[in-house]
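Presented below, as C-alpha cells, is a lone chain in the form predicted alone.
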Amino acid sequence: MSIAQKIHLSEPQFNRLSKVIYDRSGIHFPEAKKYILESRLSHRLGELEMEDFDQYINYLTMGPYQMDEFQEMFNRITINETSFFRNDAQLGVFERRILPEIMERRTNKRLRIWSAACSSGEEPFTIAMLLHRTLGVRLPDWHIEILGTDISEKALNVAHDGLYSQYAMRQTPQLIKDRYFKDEGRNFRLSDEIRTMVSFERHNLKDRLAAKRHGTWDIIFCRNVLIYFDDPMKEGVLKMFHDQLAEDGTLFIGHSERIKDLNHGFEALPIPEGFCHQKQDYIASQQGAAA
C-alpha cells in the first residue's frame, strides 16, 4: 500500500478514534470534522503499514508504544498557530493595567504566571519580554516565575530551542526584535535572558492533579484553547483555574472564546480588547470594599 493513499475512516471508527482523542486530551472533534482525522491520519496508517483504522486504533490504544503513538498522532492533528506579540491589544491591557496593580499588592515582590497551552513558546516569551521591558533595572529585585505548559512535545520542543520562523515574528515590533534576538539564518534566535526567565513542561489541561502541585498563580493566560473544547470540558478547565488562581488574580483567554454561560466561578472585567477575567467573589468584595 501506498503512504500516500487515503484511508476510509467509517463513523463507527470515527466514534472510537474520537473518544480516544477527547479521553486523553478533552478536544472535541465532532463529526463535521471527521474528514480532518481520516486526511491527516491516513498518511500515518501507510507510514504503519496499517490497512484500516481499527488495526490503528487497537496500537493507540493496546500497543506498548500507545502513548508515543499518541503524542505523533497530537502533532499531526492540531495545528499550535500561534506567533509573538498576538493580539497586542489585550497584552497592552495586560502590560499596563492588569500587571501594575497585581505588583502593587505584592508587596513580597513575588509573581507566578502560568501560560497554559502555549505551544511552542511564543505566548510566555512574550511575556517575559514584557516584564523585562517593564521592571527594567527593578527586575531583578523581583522573583518572577513563568511557566508555559501544553500538551505536545513536539511545540515543547521548540520552546526549549527558542529558535524560530520568520512566520513566528510576524507581529513582533522591529524594537522586539533588535533587543532580544538574533539572526540565525532565515531564523532568529531568542536571548538567554528572556529564555531563563520560562520554564517549560508536559501538560494535560485535563490533569487537574498535576496543575494543584505547582500551587497558585497570579495571573493565568489560556487563550485559543477552550474553542477546542465542549461545555463539560470547558468548565472543568476554567474549574482547575480557578481553584489556581489566586484570589486577586486575573485569567485571560481568547477573544473568540465565550465562557458566560458556563459554570466557573469567573466574572469578566469591563476592559475593552481585555478579554480578562477575576473570581466573582474578589470582584464582589472590591465593590463592597468601594461602597
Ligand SMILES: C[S@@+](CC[C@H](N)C(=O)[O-])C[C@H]1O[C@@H](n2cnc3c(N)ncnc32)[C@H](O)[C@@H]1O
Given for the second form:
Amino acid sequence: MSIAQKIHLSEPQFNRLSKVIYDRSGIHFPEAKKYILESRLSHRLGELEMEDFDQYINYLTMGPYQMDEFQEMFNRITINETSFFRNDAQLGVFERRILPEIMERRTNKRLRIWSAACSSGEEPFTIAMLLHRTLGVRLPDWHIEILGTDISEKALNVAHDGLYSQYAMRQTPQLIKDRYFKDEGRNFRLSDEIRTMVSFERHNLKDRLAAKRHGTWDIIFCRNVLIYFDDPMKEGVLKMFHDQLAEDGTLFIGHSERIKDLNHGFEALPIPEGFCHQKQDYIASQQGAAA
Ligand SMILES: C[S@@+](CC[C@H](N)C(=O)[O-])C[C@H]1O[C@@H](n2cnc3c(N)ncnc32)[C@H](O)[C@@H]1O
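Having looked at the form predicted alone, could you now put up the form predicted together with the named molecule?
Below, the chain from earlier opens the complete complex, with every other chain and molecule after it.
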C-alpha cells in the first residue's frame, strides 16, 4: 500500500480514536474535524504498513511502543499555528502595564514566565525580546526565567533550532527583525542573546504533577490552545494555572477564548485588548485596600 493513500476512518473508529486522544491530551475532536485525523494519520498508517485504523488504535493503546506512538501522533495532529508578535495590542498590555507593575513589586528582582502550549517558540521568544527591550542595560540585574512548553516535540525542535521562515516573521516589526535576527536568505536566525533567555520542555497540559514540579509563575501565557479543549478540560487547566500562579500573577489567554462562565477562580482585568486575568482573591484584596 502506498503511504500517500487516504485510509477511511469509520464512525466507530473515529469515536474510539477521538476518545483516546481526549483522555491523553484533552484535545477535543468534534465529528466535523474527523477529516483532520483521517488525512493526517493516514500517512502514518502507511509508514507503519497498517491497513486500517483498528490496527492503529490497538497499536496506539496496547503495543509496546505506545508512548512513542502517542508522541508521534501528537506531532501530526496538533495545530501549531503561531507567529512572532501575535496579537500586538495584547502584548502592549503585557509590556506597558502588567510587566512594569509586577517588576515594581518584585524587589528580589526575580521573574518567572511560562508560555504554555508555545508551539515552535515564537511566543516565548517574543516575550524575551520585549523584556530585553524593556530592561535594556538593567537586564543583568534581573534573574529572569522564561519557559516554553508544548505537547509537540516536533514544534519544540523548531524552537531549539531558532531558525524561522518568513511566514513566522509576518507580524514582526522591521526594527525587531534588524535587532534580533540574522537574515539568512530563506530563513531568519534568532540571536543567541534571545535564544538563551528561554528554555523549552515537553509538557502535556493534562499533567498537573509536572506543572507542580515547575513551581510558581509570575506570568502565564496560554494563548490559542483552550479552543481545542472542552469545558471540563478547560476548567482543569485553568485550575492548574490558578495553583501555579503567584498570588499577584497574571494569566494571558487568546483573544477568541471565553472562560467567563467556567469555574476557575480568575477574574478578567477591565482592559478589553488585554485578555488577561488575575486571581479573584487578589483583585478583591486590591479593591479592599483602595476603598
Ligand atoms: C495554535 S498553537 C498556539 C501557539 C501559541 N500559544 C500562540 O498563541 O501563538 C496551539 C499549541 O497547543 C499545543 N497543545 C495542544 N494540546 C496540548 C496539551 N494537552 N498540552 C500541551 N500543549 C498542547 C499544540 O501542540 C500547539 O502547538
